[in-house]
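Just the one chain here, the form predicted on its own, laid out as structure tokens.
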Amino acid sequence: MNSQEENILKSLPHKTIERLSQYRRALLFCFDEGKTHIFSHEIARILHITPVQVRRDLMLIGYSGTLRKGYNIQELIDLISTIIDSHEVMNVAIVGMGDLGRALVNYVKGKRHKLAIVAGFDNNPDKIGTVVADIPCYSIERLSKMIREKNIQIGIISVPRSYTTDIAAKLVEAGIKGILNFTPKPVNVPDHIYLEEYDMLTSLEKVAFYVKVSQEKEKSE
């Protein structure tokens, strides 16, 4: 990759990166169904966005299709993979092996060959020493040691909110490079650590809001 290409990738908006991941997921599904080419309006329909947005994002990464056949699915999957995947496999740990943590292990494991969940952590004696989908669960007390030994770069937090701040601090101190926070409590991390926070309740409330708007519209008609 030359310096011009590197500058383009560094300037990609965060929302574009997020959509590129969604595009790849949709493309992989279509490819598994035997499809070889796809048009922007087909991708847009799958992801509930506009064809203009799809074309704009793909232009940002320097890819264009043909009027007759659209985008080559395999080529586009490969290009997106070179952009959002690391050269080496990134190891991931999940802190909090309750129902959500175990569900995340089962959902993520094996989905992306450049992302590998290699450890889980918990403070519950009943969970420490157990194995979920071949992933061992260690004591929180061993978090720093195991992160260094297993070269873990990404930490997923799925603990009760009262532990969120402490766990985030432990991950930062252990040398983690990125955090995905699945708890409803926001955390502060140093600028050099990428933080993504996802609150399922907020997403549910967003859906509920639009359902309410739809219902009120139906009543007024």
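Predicted model only: the values in this text are computed from it and were never measured. Numbering follows the first chain given and starts at 1. We call the rigid core the largest set of C-alpha positions that still match within 1.5 Å between the two forms. What changes on going to the form predicted together with the DNA:
- The Cα shift for I17 between these two forms, taken after rigid core superposition, is smaller than 2 angstroms.
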Given for the second form:
Protein chains: 2
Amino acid sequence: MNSQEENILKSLPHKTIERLSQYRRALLFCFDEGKTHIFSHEIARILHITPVQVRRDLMLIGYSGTLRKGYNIQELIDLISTIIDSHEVMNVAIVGMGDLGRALVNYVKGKRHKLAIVAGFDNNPDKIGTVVADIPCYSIERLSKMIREKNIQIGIISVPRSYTTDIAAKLVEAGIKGILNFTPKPVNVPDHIYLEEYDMLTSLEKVAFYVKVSQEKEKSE
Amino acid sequence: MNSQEENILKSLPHKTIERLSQYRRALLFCFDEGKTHIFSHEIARILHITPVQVRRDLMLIGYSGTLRKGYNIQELIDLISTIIDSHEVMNVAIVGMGDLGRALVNYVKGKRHKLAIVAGFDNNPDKIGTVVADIPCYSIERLSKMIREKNIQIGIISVPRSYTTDIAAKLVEAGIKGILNFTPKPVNVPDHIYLEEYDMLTSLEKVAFYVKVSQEKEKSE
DNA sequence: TATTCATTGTTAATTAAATAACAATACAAA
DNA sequence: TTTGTATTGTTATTTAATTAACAATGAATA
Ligand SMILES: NC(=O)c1ccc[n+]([C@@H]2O[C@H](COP(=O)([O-])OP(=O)(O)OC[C@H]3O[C@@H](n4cnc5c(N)ncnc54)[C@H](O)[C@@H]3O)[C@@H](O)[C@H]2O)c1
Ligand SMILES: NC(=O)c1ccc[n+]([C@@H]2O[C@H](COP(=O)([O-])OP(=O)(O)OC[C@H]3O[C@@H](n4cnc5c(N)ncnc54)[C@H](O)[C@@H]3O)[C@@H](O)[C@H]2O)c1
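Condition change, the form predicted on its own to the form predicted together with the DNA:
Let's see the whole complex now, leading with the same chain.
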């Protein structure tokens, strides 16, 4: 990849990156259903956004459709993949193989060529040695060694809240490059590590808030 | 609630609503640790945002701290609660009691006074009749009836992808007011229903993308 | 062949969100 | 008492994201 292409990548808005992932997911399903082409307004409708937004994003990544047929699904999937996927497979570990850990492993399994969960870690002897969706679960003791051996670059944290800080520190120490934290305890990591946190309670409370507001509006009308 | 207060609620930026949920979560933990007051820069540090952002959000909801002690944690928790929580308890149902469903039920249980998951639904006879974190799992057949009976206003979807559309339709038909969809299949709902969708693959792909970009930067240096 | 039409691609404008700037304050220390 | 300092609260500015506007296109149709 030359430095011009690199600059395109770095200049893409964060929100566009998120949508590219969503576009690809939607396109893959359309492709499976036998569709070959798709219009911007069709993509927009699936994802609850505007057609202009779709076209603008595709403009940013330099993709052109055809005037009467729209976008070639296969081509667009491939282009998005060259942009958001890494060149080599990116290996992922998940720490905490409880309910959430299992859900994630099962969900991600086989979905993406360039993204592979290759190891789970837990401290519960009942979990250690088990296999979920072909992914072996190792003792947390082996975390650092395995991360280096298997060239794991991303760590997902799904342990109980009280262990979050400790696990994050272990991942950082082991040389991880990115962390996805699903526990309700925010973590602090050095700047060179990309961190993403998500808590479903915030989503749920957001839904509850807007439901409440719309109800109060109704009442007052 | 008078219409002036109502207008404040409606004018709050969406991002502020999300952060209010995060502030409260962080504040609750600080409170549990015995802290009584907190500065804007402390909140900011926990949540990886700027102190100005925190102060601005608190200004929007009309809360004032004191100059030398910062914000009273208890007071702030209470104020945020009056803003984002509903007056009466808001009841929630979760459809699909698999790994993800269980993780969510366990996580939400007892966390919020005004938000209660009161029912799970599934179509698997092995799941029907079971109880997870005190929440009974009912047959999907009874969805509509139970939603009305128990005054359930929010539905969480965590069934396999192929059933998403069907479940969403059932929830809408039963008169649900808000939907939180965790499946990778986006749903369409009428305008008066508040919809929130989240897919962890997008978060993971985002992490992978920024890890890739930072690696390419390193290489080219 | 000329016209209509739906669609794309792109620039311009708008809106939303975040940040900077700074006055006001109140306490601590000199 | 005065000065210095850390912090809040708020307005102004900047940046990011979205939406609007519209020319260009090219296939379908008259
Ligand atoms: N972000 C979200 O949307 C969301 C949703 C649900 C749950 N959660 C959070 O995710 C986490 C996991 O939830 P869950 O329902 O899977 O819990 P769980 O108890 O089912 O699983 C936790 C797992 O972590 C393991 N573990 C505990 N300490 C460990 C350690 N020191 N090292 C390695 N493994 C350890 C346990 O043995 C267990 O297998 C919790 O923090 C929970 O609050 C987040
Ligand atoms: N958004 C995310 O972050 C995320 C993460 C993991 C999984 N997922 C998705 O969440 C969903 C659930 O994942 P999981 O790992 O819990 O799967 P799972 O198979 O463990 O659970 C699905 C449950 O739904 C039940 N079910 C199936 N059809 C049903 C129907 N018609 N009515 C009611 N119940 C029905 C099944 O019996 C099962 O109990 C899947 O769509 C998965 O792709 C999302």
